[in-house]
Structure formats: structure tokens, C-alpha cells
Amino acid sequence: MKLNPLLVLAGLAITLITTQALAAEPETVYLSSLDLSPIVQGWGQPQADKAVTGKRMSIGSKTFERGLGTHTDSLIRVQLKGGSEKFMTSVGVDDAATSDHAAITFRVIGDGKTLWKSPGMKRGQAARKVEVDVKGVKTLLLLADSGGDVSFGHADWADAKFLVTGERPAIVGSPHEDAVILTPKPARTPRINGARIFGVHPGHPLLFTIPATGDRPMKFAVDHLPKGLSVDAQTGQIHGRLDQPGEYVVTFRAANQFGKAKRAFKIVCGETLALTPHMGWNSWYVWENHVTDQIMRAAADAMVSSGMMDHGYQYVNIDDCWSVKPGASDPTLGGEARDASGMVNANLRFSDMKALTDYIHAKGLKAGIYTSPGPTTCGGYVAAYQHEELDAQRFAEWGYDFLKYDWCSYGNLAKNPDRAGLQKPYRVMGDILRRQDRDMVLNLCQYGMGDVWEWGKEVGGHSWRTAGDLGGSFNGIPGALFRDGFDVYSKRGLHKYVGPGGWNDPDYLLLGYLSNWKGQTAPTPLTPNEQYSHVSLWCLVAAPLIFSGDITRLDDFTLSLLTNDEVIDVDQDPLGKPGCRVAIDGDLEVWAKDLEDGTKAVGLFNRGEDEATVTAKWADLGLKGKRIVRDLWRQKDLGKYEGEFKASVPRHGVVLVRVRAK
């Protein structure tokens, strides 16, 4: 049989154009079967086709078989180098979250545009389907946002999947970046560092450290000191007690061999407390339930021999475990939770809390420590429920200056309380310590129930949690602050309620060395630029600096970021005026704070994953005419600008800057 070469070519064709068909057909790739651990997410691992919590995806009671479960804050940084057509997904809060506070956005940004975002959704509600088409996009972002609270944010990326015709998809972590050192070393003259003001009520002890950096040895001395009050010239410590009401103009004076310097200073007898923000150290962060009297001891030494304490550091707190747990099986934590007459115990880690408190004192430092208004801490440790009045004596008795009260197991108790209901405990707390013999700063975890910010102050608190916890992502950062309660435009305005006595408090600095979910000690998942981003927007709105790192292994560049002198200059400037956001343009952002001296400290944020210019126009900033522009961070002056400044900001970076006329 004779073939016709027409039809024989003919078949060849339809061969090639079925073969490229089929050649072009995608594949479909599960993000679950990626390779997970570059992601970063605020608590514990994310899950492949499971939530979080390990158990079977469910969003609105629909289960799913394949997908991601992480944590809030999350960020999956996908690299797909052009080689998928599209990435689909269903979104929404896993069954399994055990509250319905958190509303979680989901976010889809290809190549830094935005391809698309979900409202904030809760548990319970049905899950999103997502379908964005990604030919062409390099890299791929998928967020999951908590808003400020990273409580129970249990985020599922259901059936999350790839159509792929070139190469594979790969997770990928964040761009490296070194750690630069920007803050220049003190130098060998006096500096006097810290707060310029200082509250203290009638007849109480006072004790306050002259923070001074420079070549030791130093003398120290204050002109027009009160009477009632004494220093010590080779210490800088002030003792003793003022018995009249009324302000007190001092001037510290400071001196080694390589020069002078001398610093107006206030000493405010009354009934306000906390005129600046508290500065110090707390153990959660990276001791957490491992937290004992040698650690305590420890944290101390630190704060001295780092030199943090001559920029101004005054406190050191324990958190949680350091009362009896009722039913633990470890002896240490064991034991009788009270005493005869009622008065709380520490349990064995803690043998002599007194000797503690002393041994903290004698440093010039202050001691802090914790308890709940519920009958346990959050930990499972004894709180002060029905024995308020016995556990302030006790503290006061011990010799401690701050008390964190943590909201905790007092949930049970006072289930969906109105706004009364959410004070009762504070108030009482706060009434009884008024009473006590010696100072002591009230710090309310209450994590921003009521609106705190509106009535922290009224009830006896100096600072008050706004939001839960940060938990370990950048993400957490930007949920905490980056939003409308602290924008100059916002209805909550959460600025408007603080200053001298009562700061708004979004958590600790988590730099340098941190507990991670599986009670390791490992370093913070912040970046560098995320970490100077941190620490400067704490200062702008005037936050506590309580950093919560392990004290005892700073670095040079942990070091660094807790001891720029002009960066916390505008975090304790006697204004009190805390800062907001004053500009937005995406995820460009610039917030502005008033200065004692008519200046303005003025941050440039980058939240976007590439770098920006970031521009600061005087019009947002109320400001005319030419300008000095100094950077706080390399401490140096920039130039005279008019109109506005711009400056080139890294991702997740900032740019700080102190603007003034001359």
C-alpha cells in the first residue's frame, strides 16, 4: 500500500501539536509539599494539611485535606521566577482557634503589588476562595495579619496550590541583611543620659541612678539638692525621702579625667508617678517559666556591666512563675502557696525575696514583679485573687517599685464584662497601692480590652497594654502600632489619652536573644532594618522600653539599638507628647513626634518588601521654611532642607531624623 506524503506530513503535524499540547499542560504543585522552614510566623510551625494546632484543617465547619496552617503574624515568601500561570487557595481562621478575638487579613502580593486581600475574618465564618493569576511574578508574598493580636490566630491556606509550566515553586527566607552598627560608641567624656524628670510622692523612698556614660572612675553631684535627699559622689545614687510636695530644679553634675558635664534636672513630689517612661528589663521573653533568683541576680550584674543602665535603664521585673503552682509535680515550684496569715509565698527558686530586692537596690536599679487579679497567673502559678490587699503588702514588704498585673485567669471570673467590669480589678489594685509605704509603677496586661488607652490612668495604672502580645514576627510590629488607633486622622486616636504618669504600653523590645515556641533560646526573627524599626517606633509614640532579651548575651548590635542616647532622648522627653502616624502611601508611612524644645522627631517607615523613597513633607509635619535634618541613629546632621525631606528606606527599614530650625 502506497502512503500519501501529503497525509503522512499531515499526521507528523497533528503528532507535534498534540505533543506541544500536552508538553504545555501545568502541574499542579501543593504549597504543602514545599519544603516549610524558611517560613516565619508569630507561634510554633506551620502544619503541612493541617492547622496549626496539628489537627484537621477546618474553616467553617468545612474540612479541608491539603493546605497550610500557620500562626499569625505569618509570612510565606514564595520564589516562582516566572514559572506559574496561577496560585489558588481557600482562606479563613481554622475551627479550631479557641476565640473569636482575632480577625485575620490574608494578603496575596506578587512582585510587591497587592493582588488580593481579604477583609478581617474570624473563626467561624466561611472560608475565601482565592484564584490570582501570577504569570510572570518573580515573588510571591501570602500574609496573615492579626491586627495587634496574635492570640489565637490560627490562619489555614486551604488547598493551596500552583498551576505550573516552567519551573517549581520554592519558599524562600527574608533577603539578607547585615547588621549594621549606626549608633557611634559613647565617648570617654561625661554624657548625662535619660530622663530629665522624675515623680516620686511624699515621704515615700526614693532612689534614682545618675545614668552617665564615660571613662570610669567618675564623680558625681547634684547642685540644690533638697533636703532629705543625698548623693553619692562615686556612685551617682540619690537616697532618701522628701516629705513636702513641690518641684525641685536640680543639676547633676558628672566628671572624669577627660572632662565635665552637667544636665537641668526635676525632681516632682506629688502624687504622679512614671513622669517618663519606664525603661528596664523583664524575663518572659526569653527565661519565660525557667525564671529564678540567680537569673534575677544576673539580669542585674547585666544592666551594670553592659552599661545599659547609664543610658537610663532603672528596672529590673520579673514576669510570671515566681509564686507557688498549685499541683506541680517539680519540688522547686511546689509548697504551701500562702502563709499563716494569708500573705502570698514565693515558691523555692525564689528563696529570699527580700535579699533579692536588696541585692537589685544596692545597684541603683529597681525591681519589679507580677502577678493577675484571677486566682493563677496565666502560667498556672497563684495569684492574687481575694487576697489584693495581703499581696500589695507583701510586695511592698519585699521592696518592689512595679507591679505587672496580668488580666489572666481573671477571664473566668468576669466572663464578657462591660467597661466597669473590665476596670473593677485595676481600680482595686490601683487604690491599694496608693496606700502602701513605697512607690510602686502599675503596669495593666490587660491587652487593650475597653479601650484601655481612655481609662488606664483613671484607675491607678501607669502604663496599659494596647494590644496582645507581639509573638516573633516583624508582622507583629506593624499589628501592634501601624494601624488606625495611632493615626493622627483616627477616631480611636489613641495618642490623645497618654502622657506625664500613663504611657500606652504595645509590649516589650524582643531583640537579641529570645525563647522561641519550642523553649530554646535563639535569636530574634527580626531583621536588622526590623529591628531598628522597632525600637525607633517605640520611641516615637512613647512606649516603656522594657526590653525582654536575654541581658546577659548582648551583642554589639543589640547593644547598639538599647543605647542610642538620641533616640531615647525623644522616647523620654518631658513633653510626654507621644507621636503618630502623620502620612500614609501604601506601605510608606511617616509618623511625628513634639519635642520639649519645639522640635520634631520624625520616622520614615518602609513596611513594603523593597526599598523606598520615603518622603516627610512639611505641610503633614506643620512645619515652614528651611530646616536642620539630623539623623538619630548615626547621630549627625544631614543638611537644611525646605518643603521636605526624602530619604531612601530598606524594606521593613526606617529612617529617624530630628527636624529643627537651627
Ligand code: GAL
Second form
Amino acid sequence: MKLNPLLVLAGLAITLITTQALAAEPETVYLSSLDLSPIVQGWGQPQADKAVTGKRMSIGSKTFERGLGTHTDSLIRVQLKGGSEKFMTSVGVDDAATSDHAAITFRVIGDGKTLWKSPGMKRGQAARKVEVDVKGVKTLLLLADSGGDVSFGHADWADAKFLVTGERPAIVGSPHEDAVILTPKPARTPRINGARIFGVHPGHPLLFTIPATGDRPMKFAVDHLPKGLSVDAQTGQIHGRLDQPGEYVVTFRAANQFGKAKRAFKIVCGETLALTPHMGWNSWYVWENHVTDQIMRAAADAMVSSGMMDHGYQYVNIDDCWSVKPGASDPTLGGEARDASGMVNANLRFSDMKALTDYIHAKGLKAGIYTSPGPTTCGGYVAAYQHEELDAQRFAEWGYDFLKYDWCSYGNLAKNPDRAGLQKPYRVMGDILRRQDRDMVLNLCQYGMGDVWEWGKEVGGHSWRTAGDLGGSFNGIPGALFRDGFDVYSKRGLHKYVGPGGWNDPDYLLLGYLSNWKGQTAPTPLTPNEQYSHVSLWCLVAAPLIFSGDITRLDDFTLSLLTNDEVIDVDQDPLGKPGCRVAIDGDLEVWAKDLEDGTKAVGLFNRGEDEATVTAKWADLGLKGKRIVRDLWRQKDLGKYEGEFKASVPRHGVVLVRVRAK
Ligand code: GAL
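Moving from the form predicted on its own to the form predicted together with ligand GAL:
Full assembly next; the chain just shown is listed first.
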């Protein structure tokens, strides 16, 4: 066949045009088709083409086949590398959220610029359509926040898709940050650290170990130690008992071959324990249901060998899973739940509880245990219901110094309790513990119900959890920290109710290696800057400093976060006045805490996604004139400032300072 050259040329031209047109035709890429694992969210798992509940997505009674179901506070970081033209979605609160909650705000941010923002959205409202031009955008952030209300933040990015002409989008994790150690290494000369005040009940055994850094051997002494107490010159352990209520002002002394140190200290014998927030370690977030006697002993060993004890950490606390688990298939969790007289037994992973607390006490440390007012603990282990008196006696007999008292199965017995009903189990246990012949600190773990901060102390508690589990889902830790840690505190004014003898407990320090709830441990999902924010915030709000990562596996960075004495001094300040937020400008916040010597600890936080300058104004701090500002993490004076102090603060980071007159 003979080809007509003109027709061939025309045909070629048409083919060229159509391929060009095809090449320019953008491809539709659904957000839900990407790898969702790097998404950070406050609860549950992100769901492809479903709501976070796993049900079909539905907003304002309209269902959607495709989309991404998340839970507040969530952060989706999408790398576009300039390859997408448009981002389109319909946002709203999923109808399956079983209760109303604070309004959810959706934001779309491209390379640091807000491209779209919803007003606060509530359940039942129709979805809002979003269509944004993302041409040239390298990184797109999709955020859903509910401003501090933690429950039912079921945020849907329905039908979310990109029109892609170049590089395909990919969801990525937080940008890499180097773990920079700011805490100076402790000097070889002695320094006395930790609390400067300690409470004990009259007639009860006292144990307090002088925490001091510096080379060993070290010699300890205490001036004006009241009758009934003695100090061990080698270990710095103070033992004995005080019969007379009163305040005893003493001086701690420590000396080694490089020098000496002293520090004023007050022992207050009376009705109040926990005059400063507790410091210690708890097994839950690393060992959960694998905890054993050996693990607890190793934790006590590590508290000493890591040096944490020399900075004021005292408590070594077992969480759930030490008692018998009815119906467990694992024989080591079995045994007789109670003896013939009704006294509770440990499971077979704990052969001798008394020997365990003796081991912990011999190191100058204290021991803590856990139970629940219900028939079983949250993990399904035997708990204290109808055995409260016997169990408390047992804990005292075993030698425990601390009880964490959960809620869990008690909720099945007390349905919709009023405030008195919420208080009841804690009041019962508070009274019983006070009648034991040893001091036992009581930590309430009922997640803040009934505004526990208003009454926790009155029912005998020394601290109380203010919200749900900070580490409930491994990936959710950063979201939960920036939600519970900041908003719940500031919005509800939690700081107003607490002080010496009773502290708000926003949960443990989630640093180092933690359980990933899949049978392994993994490094905390918090970035280094988030970890600095975590510890700084806990110290500013005078929270208990209870580390719950693997204490036997502390890297230098984690240890440096846990052992900065000037930062710990903020937490342990004897005035015991928790700090609060004093200024907020979008994502930038200033928090301040009054300290006993008239100075202030000030945290300049950046909750935003990009580095920013945060300003602490003297007017917001109630200050005037020239002030000296000291960087607490670096332990370095920065200079004199008039009117304000400004600092550049990295994404999710903090600059923590102390402001003084001279
Ligand atoms: C939760 C509690 C956690 C942990 C757990 C044990 O209720 O908040 O901190 O103790 O129970 O099962």
C-alpha cells in the first residue's frame, strides 16, 4: 500500500498533540492511597477511606467513599516537592463521634503559609469544600486541632486528593533534628541537688537520701539533724523517725577530694507528704504487662548507676500487672489471688515482694505499687475492690512507699457517678493509707474526671492524673503532648488548685526507649525539641517527674534531659507554685512560674511548624526594668534585658530561662 505523505504528517501531528495533551493531564492521587504510617494523631490509627472508628466516613449525614479518617490533634506532613497542582478535599467532623466536643479547626499550610483554614467545626455540620492551589509547594501540612478538648475529635479529610503533574506526593514524618545535648556534664566537685524540703508523718520511719553529684567517694554530714534521725556518712542516707511535729531546718554537707558543697534543707514533720512533686521511675510505658521482680531490681540498680538518683529521683514504681490475672493462659501470671485471710498475693513473676522493697530501700530509694478500686485493674489483674483495707495493709507490710490508684473496672460499679461518687474510692483509700504505720504517697489515676484537681488533696491524694494516657498510642505521643500538655492546663486553669502536698500529674516522661505496644521497645517518637518542651513544661507546671522509658538503656541525650539540675530546681522549687501560660500569640506561648527566691522561670514555646521568634514581655510577667536572663538548659547567663526577652525557638521547641534582678 502506498502511503500519502501528507496524511502521514497530519497523523503524526495529531498523535503529538494528543500525547502532549495527555502528558499535561494531571493524575489524581488520593491522600488515602499513600503510606499513612508517619501520621501523628492524638488517638487511634489513621484510616484509609474510613473514619477513625473504622466505619464509613460520614459528615453532616453525607457519606464519602474515599478520604482519610484521623483524630485530633493530628498532623499530616505531605512532601509534594512542587509536583502537585491542586489539593482538594471536604472536611468535617465524622458523624460517628458519639459525643459532642470542642470545635475542630482544619488547616492547610503550604511551605509555612496558611492556604486554607476552617472555622471551628462541630459534629452534624455539613462538610466544607476545600480547593487550594499548591503549585510549587514543597511541603504541605494538614492539621486538625480541637483546642484542648481531647475526646471525640474525629476529623475527616473526605475525598482528599491531589492533582499531580510531577513528583508524586508522599506522607513523611517530622523533619530530622539532631539530638543536641545542652545540659553541661556534672562537675567532679560535689553539688547537692533535688528537693530542698521534705515532709514526713510523726512517728513514721523516714528515709531520705541526699542527692549529690560529684566524684565518689563522698562524705556526707547534716548540721542540726534533729534527735531521732541519723545520716550515713558514706551513702548520705538519712534514717530514723521524728515524734514531734515541727519544721527542722538543717544543712546538708557533701565533700570529696575535689571540694565541698552545702545546701539548706527543711524537714517538715506533720500531716503533709509530697511537699515537692515526686521524682522517680515507673514501669508502665516500657514494660507494661511484662514487668517482673528482676526488671524492678534492674531499674533500682540503674537509678543508682545512671546517676539519676544523684539528681533527686527516688521512687522505683511497679505499675499494673504484678498481681494474679484471673483466666490468664500464661502460668507465670497465675497462682492464688489471695491467701486464706484475704491478703492479696503477687503473681509468680514476683517471688517475694518484701525482699524486693528491701532491695530498693537498701539503695536509699523508695518503692511504689499500683492497684485499682475495682475488682480488676485496667489490665485485668486482681485489684482492691472490697479488700481495700487488707490490700493497703499488705502494701505497708511489703514496705511500699507509694500507691497509684487507678479507676478502670470501678467504672462498671459506679455508673455516672456524681462528684461524691467519684471521690468515694479515693477517700476510702486515702483514709486507710493514713492509718498505716508508714508514709505512703497516694497518686490518683482517674484521668481528671470531676475536676479532680479541685478535690484530690482533700480526699487524701498527693497527686492526680489530669487527663487520659499521654502515651495511649505510640505515634500519638507528640500530638497528645502538645494537646494535653498545653491546652488542658492553660484553658482550665489547673494550676490554681495545687501546691505542696497535692500536684497535677499530666502523666509520665515519655523519653528514651518505650513500648511500641507491639511487643517491642522503640525510641520515643518525640523529636529532640519536643523532648526539651516536654521536660520544660513538666517542670514549669510542677508536675511529678516520673520517667517511664527503659532506665537500663539510657542514651546520653535522654539522660541529659532527665538530669539538668537547674531545670529540676524549677520543678522542685519549695514554694510549690505551679506555673501557667501568661501570653499566647498563635502557636507561640510564654509560660511562667514564680520561684521561692523571687525569680521567675519562663518558658518560651513554639508549637508551630517553623522556627519563630518568641517574646517574653516583662509586662506579661509582672516585671519592670533591667533583668538578668539565664538559659537553664545551657546553665549560662545570657545578659541583661530591659522590657522583654526574645529568642528564636525551633519548631516544637522551647527556650527555658530564669529571670532575676541581680
Ligand atoms: C491506665 C493508666 C496507665 C496504666 C494502665 C495500667 O488506666 O492510666 O497509667 O497504669 O492503666 O493498666
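Positions refer to the first chain, counted from 1. Given the structure is predicted, the values throughout are model-derived calculations rather than measurements.
When one rigid part turns against another between these two forms, the hinge among 220, 123, 174, 358 maps to 174.
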